[in-house]
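The chain below stands alone and is given as structure tokens, in the form predicted alone.
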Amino acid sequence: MAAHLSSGRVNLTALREAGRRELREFLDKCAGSKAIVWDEYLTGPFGLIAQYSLLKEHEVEKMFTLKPGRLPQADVRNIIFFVRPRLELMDIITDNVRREDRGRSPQRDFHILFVPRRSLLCEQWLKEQGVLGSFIHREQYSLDLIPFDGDLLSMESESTFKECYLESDQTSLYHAAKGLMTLQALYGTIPQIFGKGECARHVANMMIRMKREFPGSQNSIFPVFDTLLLLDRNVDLLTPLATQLTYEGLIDEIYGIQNTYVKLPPEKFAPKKQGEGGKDLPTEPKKLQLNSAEELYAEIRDKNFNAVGSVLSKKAKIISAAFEERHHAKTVGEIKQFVSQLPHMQAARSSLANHTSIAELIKDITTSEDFFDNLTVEQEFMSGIDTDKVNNYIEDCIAQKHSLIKILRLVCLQSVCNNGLKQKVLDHYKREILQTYGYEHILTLNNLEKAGLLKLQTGGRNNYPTIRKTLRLWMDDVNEQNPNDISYVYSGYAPLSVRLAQLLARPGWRSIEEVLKMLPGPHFEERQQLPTGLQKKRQHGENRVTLVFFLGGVTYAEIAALRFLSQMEDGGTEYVIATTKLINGTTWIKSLMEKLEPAPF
């Protein structure tokens, strides 16, 4: 089931197994039949740790979504609430418990499992509502880093960026540090820590303190990771705002990938039967899981979308030829061999059909005039053209009332590429946005300013051109089919965050000291002492393993760029990626928006 987790350089199945073990131990504490009441946000991340079959083995008979009112009927002994520590959820639980107690026999036992941490505030709230005593077990389940793929871990904490940069709440940084301590307990102490940014500094400090406070956590496991690189999202605000141009990045931009699953319009996936015309088309969205367990997807996910078509047509020819082989099978042995390969061939054919359909859906969008115009403006900004004046395309989009998120992404991109906008330009954009989309969005604009995405240019100097040239962030001669540089993931723009990782590996950050000072937050290096006998002696030709942790979110295009660096012949470094959340420009801006209802007039 989880073979794809062990396919990379670091076997992440051990992390998943640790999560499953902790879950089993908790379920076994609640003896007898059980029903789980889920905080809906947790069902996706939990699905990556444990399937329903595991819960069933431990007497979980029913599962419900947490909602106000009476709990559904279930003939079980235990009701377990799996929830994030949020006060609004405590209100719903209080309502559930109160309605339950009134007229029931035999009594059911209540338990609560906080994910990822118990909260005194929530328990105090339940106490004030008079229901805390109803819970027999009140525990926490530390779902810190969830393995998504053989080289990818995520905390799926959707509000980390907002909490850190707008609310000065560092709870999720503590969870990140705890997650890293869990990793070190399983995979050995990471000898070198590098970081850039305020949040990175906090996480490194917490890790060092935790190690000091729990000396027993020093384990005698041979270190799997050589280096940990902690990167703040606000060191590189530009990358998530741009439209990703890899296959996986575009699927996420257009349809949104949630916990490795994507929901797609069903029309393209209807089985084509002769003579039936268009009747009985499915109406339910087509749900597909996307990870490297699927051979074809692993091959095309990180390619620039323009290079995907040729791979799919090559694959189609190979599969057709393989099926033709059946006509040449004469002897019993040959027929037997063909039959044994059949399941694999059928799976490959169905996978090809799915990805051909997805590619068609994406192509309909990427060949549209609007997509092209939007991309042209983005690329002009990133290469430094006309970033200091009001942009005609943005004005036209506002006049035609295009989606507000699209407008905000473009305006923020222009601001970041110009190191802030002139007062006149900034005021003009704000006025246009508020008059067109409503004055309730003034709080969202305020949030974007606080986060540094939209700002006034002060001091009159724009550092971006210097940063762009020194780090080679813009490449004119990009090769999308057979790339030789990470800039292929945005067809010209090399993600700043990944360039920092690349330069850290070779020749080292000392070579870019001046540029690092221009980027926000401190940069630092820490060494963690290894117990004697565990120092790594690298074999000739053996690659280093670096864990890159993005605090505040990472995009699929950045992941693709790091995978590209891992596969480079002379790279010498393999990357594993960890993050607080998998994001794209839309979900990122959305997380910073204030949901204010316009006043009813």
The other form holds:
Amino acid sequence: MAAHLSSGRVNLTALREAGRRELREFLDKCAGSKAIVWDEYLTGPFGLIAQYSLLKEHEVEKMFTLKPGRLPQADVRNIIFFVRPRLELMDIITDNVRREDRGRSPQRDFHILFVPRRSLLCEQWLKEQGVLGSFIHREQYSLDLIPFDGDLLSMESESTFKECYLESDQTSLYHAAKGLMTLQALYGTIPQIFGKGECARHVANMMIRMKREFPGSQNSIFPVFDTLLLLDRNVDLLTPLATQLTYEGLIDEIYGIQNTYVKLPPEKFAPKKQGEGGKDLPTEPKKLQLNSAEELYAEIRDKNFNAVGSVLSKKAKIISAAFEERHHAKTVGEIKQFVSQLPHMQAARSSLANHTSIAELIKDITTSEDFFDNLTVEQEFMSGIDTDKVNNYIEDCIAQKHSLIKILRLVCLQSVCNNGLKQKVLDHYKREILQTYGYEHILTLNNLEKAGLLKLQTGGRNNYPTIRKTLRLWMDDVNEQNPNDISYVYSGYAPLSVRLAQLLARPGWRSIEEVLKMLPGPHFEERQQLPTGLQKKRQHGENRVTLVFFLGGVTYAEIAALRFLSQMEDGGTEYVIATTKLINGTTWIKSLMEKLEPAPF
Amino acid sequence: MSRARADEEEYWHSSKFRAFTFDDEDDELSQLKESKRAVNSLRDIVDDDDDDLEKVSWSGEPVGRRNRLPSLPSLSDAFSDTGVKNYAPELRRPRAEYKDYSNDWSPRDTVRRMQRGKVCSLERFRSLQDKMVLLDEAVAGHDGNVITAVLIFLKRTLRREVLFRELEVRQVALCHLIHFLKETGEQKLLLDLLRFLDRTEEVALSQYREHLNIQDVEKKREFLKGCIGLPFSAEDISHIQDHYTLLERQIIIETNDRHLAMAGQSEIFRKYPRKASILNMPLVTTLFYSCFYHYTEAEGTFSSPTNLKKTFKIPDKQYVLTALAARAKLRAWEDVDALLTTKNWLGYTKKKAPIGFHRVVEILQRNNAPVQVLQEYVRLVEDVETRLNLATKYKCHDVVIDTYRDLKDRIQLMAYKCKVERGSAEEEKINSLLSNMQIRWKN
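Give me the form predicted in complex with the partner chain now, not the form predicted alone.
Full complex below, order starting with the chain above.
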């Protein structure tokens, strides 16, 4: 079930196993039959840790979605709420508990499992509502780092960036540090820590402090990771704003990948059987899981989309050739062999069919005029063209009322690529946006300014060109088919964050001190002492393993770029990626927007 | 020396009994709670199921009980310690709890225990100094959960001014309190705090945000009116003013139009019934509405497009675009024509489109304009290539033919012949051009 987690350099199955154990232990505390009431947001992340079968083995008989009103009838001994510590959810729980029929027999016991942390604020809230006493077990399930793939971990905490940079609330950094401690408990102390940014500094400090304060955390496990690199998202605000151009990145940009699942429009996936033409077209979205367990997906996910088509057609030829073999199978032995390969071949064929359909869907969009225009503007900004004046295309998009998020992405991108906009330009955009989308969005614009995504150019100096040139962020001769540089993931733009990781590995950050100083926050290096017995003696030719932790989110294109570096023949470093949340420009901007009441229709 | 005494005095006047201060909104409530606690504390410990939570709370304890009852760790801790699975209600407090009881956790230990999810009693921290040490420890631990818990305790046990003053020099804790107040909707205290900190712009925005929660439009308008005087930044203030003016205007238009629509005498409302009210819509949407239903009104009326344009200083481009979309939707082609026609001082007329004619064509096409209308504007697209593309796409044959003629492109013109209907006027035109000896073709 979780084979893909052990495919990488670091076997992440152990982490998943630890999560499952903790879950089982909690379930067993509530003796007897149970029903789980789910905070819907959590079902996705939990699905990556445990399937329903595990819950069933521990007497979970029913599952409900958390919503106000009376809880459904279910003859179970225990009702367990699995929730994030949020006040609005506490109100729903309060409502549920109050409406519970006290006279019913047998009575049901209530419990709460907070994910990832118990919250004193929430408990206080429940207490003020007078229902706290109704809960027998109130516990926490520290689902800090969830394994998404063999080289990918995420906390799936959507509000981290907002909390850190708008509200100065570092709670999720605390969770990140806790997650790293868990990781070290399982995979050994990481001897070297590098970091860039305020949040990175905080996390490193907390790790060092935790290590000091909990002597039990000294372990005797041989370290799997050589280096930890902590990166603040605000060191590189540019990358997530640009449209990702890898296969996986585009799937995420267009359809949104959630907890490795994507929902696609069903039309392209209709079964092609004759005689049933158009009789019952599926109306439910097609749901697919995307991870490296699927061989074909693992091969194409990180490619530039322009290189996906040729792989798919090559695969198609191989598969049809393989099916042709059956005509050549003459002897019983040959037929037997063919039959034994059949399941694998059929799986490969359906995988190919799915990805061909997805690629078609994406192609419809990437070949559209608007996609092209949008991309052209993005690339102009990133390569430093006309970033200091009002852009026609953006104006047109506003006039045509394209989605506000799209507009904000572009305007922010321009601002970041110009180290802030001139007063006149900024005022113009703001005015157009407010007049077209509503004045209340002034709150969102304010948030973006606070986060540094939108700003006024001060001092009249734009240092982006220096950063771009020094870090070689824009590459004119990009090879999308057979890339030789990470810039292929954005067809020309090399993600700044990944460039920092690359330069850290070779030749080291000392070579870019000047640029590091231009980027926000401190950069630093820490060492964690290892007992002599655990110090690594590297075999000749053995790669180093670096864990890159993106505080505030990472995009699939950045992940692709790091995987590309891992696979470089003379790279010398393999990367495992951790993050607070998998993001794209849209979800990221959304998390910074002010929640507005729905229009009163 | 004297400073220390002043502090001490302040503490004694501020920190002990909240019920003695008069400026708290929920005074009565807290008094009730206190007395409830006092009553509860008389009952048998084991019987009172809910009460243990109060004993272990970090929210300020009733004085009389401070020394009588131990501070207890949470139930769940006890369970994990003893591994006991289920208790009948009266047995829910296992004995193990008492073993874990300690009254003298240091601030650091207290914070650490709280970080591990254990509940600790905070009421022992009585002096201002102790409280601040506790807060600083919590901040150093970076766990927002714990910081917030300590802040709730401080908020309950310190006078507002003292709390504000102390937080002013503790930025992280301050941010947490602000976040917490926003989350729990304690708007009044939040605004007081921001004012105390002199963060005036934030006060203004935070207050303005409140309008989102007001459903009644009249009340919302009044509220927005009140916002105009708030200390917004120079750039923001004009937008807030506009927001108010817009809603005010929308209320007038809405009242009027609803009446018109109900009376059923106005043709436009009969023919195109309104799908939704105009209240709370963005400015551009309002302009569109006004161009749709009130296009011909004189500038003096509030609902006329020109009045809106003037009041909100809507740029020409935006205006033309919106008016064009509205009139095209009504298929009022003469209006479109008039909108794009300018007269110079000699009385000559000229077509002008601040948005570019290619955009005009797009909009008209989206509204299914007939070819005759469309081609008039396709012809005016300046860029030849764009013009050819549009003309071909929308089958404005005349424009295509004329353009190829002007380009003297015989080959393209010949190729185009197969795209027009056989025997049509267009085909004839192409034929006559191709046989015209006067034209010097480039190919």
